[in-house]
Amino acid sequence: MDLFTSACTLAPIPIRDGELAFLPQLPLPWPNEVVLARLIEETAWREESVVVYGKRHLQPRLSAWHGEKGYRYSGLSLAPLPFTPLLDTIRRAVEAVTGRRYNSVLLNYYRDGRDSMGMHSDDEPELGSQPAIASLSFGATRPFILRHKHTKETLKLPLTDGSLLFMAGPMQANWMHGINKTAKPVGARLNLTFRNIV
C-alpha cells in the first residue's frame, strides 16, 4: 500500500466562521524524532526581523522559506530556497491528506519556551481570498491559540509531535492564531506551514 494513500483522515473541529481539521499523526517514512533532527540539521535557519506597529523587531524564533515563489509579510520579503528531498516528501504526504496542492512552506523553529509567534492571520493577498494552510508540528507540544477577530472567542489546541492542523475557508479572514511564550521547561518544537502562493 502506498504510504500516502493509506487511510488517514482529517477530523473536523467544529468552529464558527472557518474550516478547521486535525490529524494526530501524519504518516511519513521516518519516525518523528528522525524528521525533527534532520530538519533542524539540514535547514538554513535565519533570525529575521519584522515590522510590528511601525517598529522593527527580531522574531523570537528561527525561520526558513522554501518553495516556488517568494513571500512578503510584516515588511519582510522572503526569497525561496528550493524544496529539499525531505521537504518534498513531507509536502506530498500533507497534500495526500488534505487534498490540496502547496507550492511553498514556512518553517519555524521554536528552540525553547522563550520562542513564540504573535497573534496574526495568514491573510496576505498572494495567498488568495480563502487560503488553505496545513500546519505540521514536530517536537515539544505547544498550545496553539485561536482568537476570533470579532467575537473574541478563544480556542487552545495542543499541537502534538507529528500532528497536522488544517485551516481553510474563511478561517484567516475571521480568526487570528499564535504561540505564546512559556516559563515552563519545554523542548524544541518545529512547525511547517504549507501554503499555495497564487
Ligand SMILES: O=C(O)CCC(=O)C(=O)O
Contents of the next structure:
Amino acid sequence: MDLFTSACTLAPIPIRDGELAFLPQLPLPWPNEVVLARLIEETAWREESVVVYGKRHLQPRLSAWHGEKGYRYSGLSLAPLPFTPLLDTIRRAVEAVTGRRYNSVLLNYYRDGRDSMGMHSDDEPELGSQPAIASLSFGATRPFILRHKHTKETLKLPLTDGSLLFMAGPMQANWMHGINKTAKPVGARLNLTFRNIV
Ligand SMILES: O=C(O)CCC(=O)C(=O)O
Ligand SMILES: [Mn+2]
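Can I get the form predicted together with the named molecule as well, since the one above is the form predicted alone?
Every component of the complex follows; first up is the chain already shown.
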C-alpha cells in the first residue's frame, strides 16, 4: 500500500459484536478550521426539544438535519433541509473513504463542555438493519463513549479534529454510544453523522 492510500484508508478497530473503523484525517479540499467555521456560520441551527419519559426537554446541543428524507427520534420529527454544496462535497469525501452511500446527515454542534449527547444507538427502523454510520468531527476533541448493551464493556475514543469514525455491521444492535458533559474547558465541536434512510 502506498503512502497516499494508507493516509486515506479506514483502519479497523477490533471490537466485539460490531464493526468499527477510524481515519485520523478525512481528505477534504479545505483545512479543517475553514470547514468548521463555514459549517457553524452557514447552518440553520436549531435547539430541539425531545420528550423523554413523558417530559419535554431542550437538547443540550444545537442540531440540523439535511437530506432527502425526514427523520424521527424521541418524539421529534425533523423536516430535512437540502444538502448544501459544502455538505455535498463533504458527503462525497466520506463516501469515497467508506465505500457506502448516504442520503442524510445530522449535524450536532457542541458549543462547550455543557453540551452532550446521551447514550443511544442509531437503530431507528428507517436506517435498516446493520446501518452504516459515518461520523465526522471538527474542532475540540471530545471522548466518544461506547458501551456494550450486555457485557457493559466501555470504550472511550477521542474524536479528534478532522477524524472519521465508521460504525457498521451489528454495532447499533449491540452497542450504545454518546458524548458526556465535561467540566474541563473545551471549545466548540461539530459532528456530522452521515446515514442512509431507506
Ligand atoms: O457527536 C458525536 O460524536 C455523536 C453523534 C451521534 O451519536 C449522533 O448524531 O447520533
Ligand atoms: Mn448516534
